[in-house]
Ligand code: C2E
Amino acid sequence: MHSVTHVGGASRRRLLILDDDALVGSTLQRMVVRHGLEACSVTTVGEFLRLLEEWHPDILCLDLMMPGMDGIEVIRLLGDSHLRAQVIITSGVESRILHAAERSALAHGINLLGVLAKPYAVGELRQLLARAVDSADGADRATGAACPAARSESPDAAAAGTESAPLTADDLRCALERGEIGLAFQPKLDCRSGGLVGFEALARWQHPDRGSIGPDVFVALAESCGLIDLLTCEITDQALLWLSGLARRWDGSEQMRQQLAQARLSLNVSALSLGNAALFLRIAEHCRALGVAPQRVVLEVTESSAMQDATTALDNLTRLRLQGFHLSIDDFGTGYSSMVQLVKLPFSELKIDKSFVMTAAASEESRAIIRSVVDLGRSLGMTTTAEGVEDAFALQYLKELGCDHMQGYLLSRPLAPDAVIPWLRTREAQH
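Let me see this chain alone, in the form predicted alone.
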């Protein structure tokens, strides 16, 4: 059994709700529709899986407590299917179980939008939906908007909605040759003063036919097919060129010009690239050619547990630190390997994983982890940076702990290169 609420044309984003309590599902459905989405609510896993294939929703809302097949098993199925839809996990269970389910979803590669405790808080729901709509980047849907009410859909119509073929190494190689890989820049601010520290460069792929492709997809593809170093070169070339001209493009106060002339640039580097001395030599030479001081560049190491040759990595990264480059361990606190690499490699910054920061208001465990990481960084003389700052509680908590830097949607969403200067003008006027 399912119910559908339509709200307009085919461009509306679709949300599919799975909750064995029809009343709860319909209540959430009405709340969602008020925010401009089309919603469909079902009470059984079988119906949910059918509509997932036929209706192609953009967002899924899953209740953990389902008879027959619980939400964790559904999450596993969704992970195995390489689902691209965003997922909201809901439940009335205690917060520790809810956040354990959150970690399980992330481990299965789910595109997790967030968790929503029952009873639903309108403000929390509004934040999640705003985040979902923002990430859509205005993409239009080519298929029809109606949720299928029965199995009588024609074979041709069903075939029209099938997913496109998986991306290949040739797709990515062509994207790099055609210049389809671009950048967005997310500001990083000082926790205490709110002043500008720098920007993190984030890769973006706008495919001419498939639309926006998430970095979690194409970075993993690049790693698996041997193109990660080529991708890293493309990203660093664009980002360093942008940074080198940033202060010259500023037409406001001299104080801000000086900040921009010293602003740092964070670049993500795969652990699979840490043994490639030629890559880092290229980055250093590009910095010299553009007049960018190495002290302004932060290399963020991702997926540290996947490091293949720790000895070679130690050699290369130590040389970079000797040249003045900063080294950050990203997503710290999400795996035991992080502590191992922290001891072995010459990191200068710890980045607190956003999953802890985003749940700080609701989770005592998250607050404890954040506090521990900040204390650890301070004791080791390292800078601490918090990602995922999206609410006033997290901001205040980080200030009280003495965290150094922060970034997140509360401060600014990732900005297109030509949107950074207008954002700075607006920010300077407000302050």
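Residue numbers count along the first chain shown, from 1. So that the term is clear: the rigid core is the largest set of C-alpha atoms that superpose within 1.5 Å between two forms. Fair warning: this is a prediction, and the values are worked out from it, not measured in the lab. Compared with the form predicted together with the ligand:
The two forms, fitted on the rigid core, differ between these two forms by less than 2 Å at the CA of P215.
With a cut-off of 2 Å and the rigid core superposed, S366 has a Cα displacement that falls short of the cut-off between these two forms. Here S41 counts as shifted, since its C-alpha moves by at least 2 Å between these two forms after the core is aligned.
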Second form
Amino acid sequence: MHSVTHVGGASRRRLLILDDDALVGSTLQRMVVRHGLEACSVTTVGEFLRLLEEWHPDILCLDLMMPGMDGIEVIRLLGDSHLRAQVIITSGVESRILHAAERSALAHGINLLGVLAKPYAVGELRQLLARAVDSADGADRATGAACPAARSESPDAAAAGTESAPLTADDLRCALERGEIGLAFQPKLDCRSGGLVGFEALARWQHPDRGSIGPDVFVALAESCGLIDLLTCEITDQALLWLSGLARRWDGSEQMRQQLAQARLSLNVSALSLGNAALFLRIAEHCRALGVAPQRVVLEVTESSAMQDATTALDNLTRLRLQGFHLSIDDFGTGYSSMVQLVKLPFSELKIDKSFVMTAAASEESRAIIRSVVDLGRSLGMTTTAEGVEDAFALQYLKELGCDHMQGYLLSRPLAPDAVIPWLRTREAQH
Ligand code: C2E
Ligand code: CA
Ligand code: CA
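Okay, that was the form predicted alone. Show me the form predicted together with the ligand next.
Below, the chain from earlier opens the complete complex, with every other chain and molecule after it.
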């Protein structure tokens, strides 16, 4: 059984609620409708998955603890479906479990809006919804699929079916050929001084029909269809070219110009590419041609089982370090073999996974992990970078621990290439 409250207007954001307690669901539904959203509540996973497919909600509100159902399994299914809706997790379980679920959602690549421990105040929910509306990209939903109530009157949902068709290797190949894959740059700052350290290049696919598609969707696709090295080449070419002209484009202070001439560039490299010596040779040659010192380039690798061919990876990574490139172990703390990789491979930076940093204020466990990673980095003589700095608490905590570098929405969201100079100008004016 599901109930829908439709307040009209195709542009209204849609919230789908899954809670085994129909009363909780309908109360929540009424509350969000008052905030101008369209809402629908269901009590079973089956109905939930059906509406997800047919109704295209923008926000999902999931109860983790439902008798006879597994909230974590639902999270896994959502992750596998490469869903772009934002997710709110609610539950009456103790906070340690709720935080574990939060990490699991992040690990599955879910666009998590937040967690709410039951019972929660209306204000907390309102804050989350306001955040969802803030970050809403109106162009995300190209066609407004009808809500289930309206659907029965107007069964023409062909457009919605096409819209959710999975992306294929051919789509990605065309996108690479047509130059639809571009970049966003997220500033990386020094924890102590707040000064600029560099930028991380993050891939973005500007699809002509579907709008902006995140790398969590298409990097996995590239990996599974053998296009990852091509994607990495495209990204590194664009990013190195951008970096090499950065100081030249700066029209402000000489001090900043010098900082920009030394700014570092972090590039994400799939673990699957670690065996590809030709790819690294190409990156090194491109650096030489553009006059970018390898010491300014950080290659970030996420540890994974893909690193099994440890010997070739070790050869290539060691070669890169010898040439002066920095190597960073990304998402540190989430994998199974962090310590093993660390000892075996010549990494120079540890990047603390954002799932810990984002939850530092709320979770003692996350703080303990951040603390030990910073200690580990220090004792191994490695740079530590924290990603996912979203609040003042995390910033202060990292400073106190002596973490080296940081990135996060609090400091700056990933920026379009042309937005970087204006961002720097605003920042310089403020300081
Ligand atoms: P990552 O390397 O861990 O990148 C950090 C991700 O966290 C980025 O997501 C970034 O936009 C996001 N982020 C940054 N600050 C915050 C924050 O304060 N809060 C939150 N919640 N998120 C924050 P994005 O751009 O969607 O990238 C997702 C992942 O896709 C990356 O994770 C990386 O693993 C992969 N990726 C991105 N670009 C490339 C690429 O060019 N090549 C490869 N192989 N992978 C890429
Ligand atoms: Ca990264
Ligand atoms: Ca990361």
